[in-house]
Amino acid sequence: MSDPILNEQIEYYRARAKEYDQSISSAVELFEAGKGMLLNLGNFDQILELACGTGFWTETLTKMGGEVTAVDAAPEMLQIARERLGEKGITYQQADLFKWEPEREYDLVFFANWLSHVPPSALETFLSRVQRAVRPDGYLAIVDQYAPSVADEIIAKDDFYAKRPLEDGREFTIVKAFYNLNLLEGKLNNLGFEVSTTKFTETFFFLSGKRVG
């Protein structure tokens, strides 16, 4: 998909890498419920994490399986994750997720705070790629926002964009889409997943689904 804002979104996360962990520090406790639901899915031999960032969720995934493949578009994010978690049991891959194609199937595919960065025009293509990465009887899990926070509303721009600032004063336009959960579940049902969704804060949800057949 060719979209200059998607390129700007990557540049934003590359530039934000060093301040990312500090910027989400206030949300760490909020995400504990999501981590608990993720752990409750059980253990998996092969796990794929998309948009792994600095490894915040990767650390939880390493407690759930033998091998984790962690993918992100920003090499700066991957370097921090590597320094944080090491390489035992984790393979790091750099890839633009709008150009990424799965090379194999996994027992669990997971991504957090990424789906809302996928524009509506790219949603079906992205989800179909995800489906191809989940083996039959394997699982998909997603953590993301179903509604904007007050902070999101302040920086919102047009229908599904946002203007995000950095500490140095630079601003970047990124995608920030809040998908209707019934719509999302329907699309995943059509791709062969049996899904369930839980809202665990006023803005976040946890979705898990099994690929049937």
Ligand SMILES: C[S@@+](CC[C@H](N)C(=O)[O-])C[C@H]1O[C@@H](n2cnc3c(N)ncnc32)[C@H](O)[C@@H]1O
The other form holds:
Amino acid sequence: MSDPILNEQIEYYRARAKEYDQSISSAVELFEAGKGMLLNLGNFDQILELACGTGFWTETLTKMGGEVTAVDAAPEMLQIARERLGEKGITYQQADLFKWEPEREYDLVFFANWLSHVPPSALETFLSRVQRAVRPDGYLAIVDQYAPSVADEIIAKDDFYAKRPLEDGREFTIVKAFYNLNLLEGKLNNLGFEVSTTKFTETFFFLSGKRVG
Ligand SMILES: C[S@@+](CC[C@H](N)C(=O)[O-])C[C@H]1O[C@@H](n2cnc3c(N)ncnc32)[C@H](O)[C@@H]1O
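I've shown you the form predicted alone. Could you give me the structure of the form predicted in complex with this ligand?
Below, the chain from earlier opens the complete complex, with every other chain and molecule after it.
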């Protein structure tokens, strides 16, 4: 799809890459519960991570047994992940997920803090691509927000866009959609996933699904 906001969203994250880790430092503790749930899924040979960013979750995925393919649109994000985690067991790929098609099937597909950046008009297409990336009997895991944080509420507009500032004062409009968990589970059930969702903290969920269909 060619929504100009989706390009602006990539530009925002390219520019934010160098300040990203610092900006999420207050959430690191909060994400420990999510990392624990991810590790509890077990070990996998081939793992795909979408929108890997600076590698915050990639690091956990490397402890889950196999080879990780980490995809992101922002070369600056991928570069930080590469510097942090190295190349051993990780293949980095630059791709725009709104144009991406999976090249193969994986045992586990994971993405954190990405689904809320997929606009509702692109959700079905994105989720069906994800389904095609998960092998039969393979797993999907998602971490994201089901509700806005207090900070999100302050800057929220009446739609699924949000304004995000950078340290240098520039401001970007990006997508921020809080998907209803029943709706999301229903869509994934229709795509052949058996799904289980756990809320952690006041705004985040961990969803895991096995592809049975
Ligand atoms: C909120 S960050 C999440 C990063 C990481 N998953 C984490 O939780 O720390 C969103 C990520 O999506 C990436 N991104 C934005 N638009 C994208 C697109 N169209 N295709 C692929 N990645 C994109 C950004 O570069 C950024 O790394």
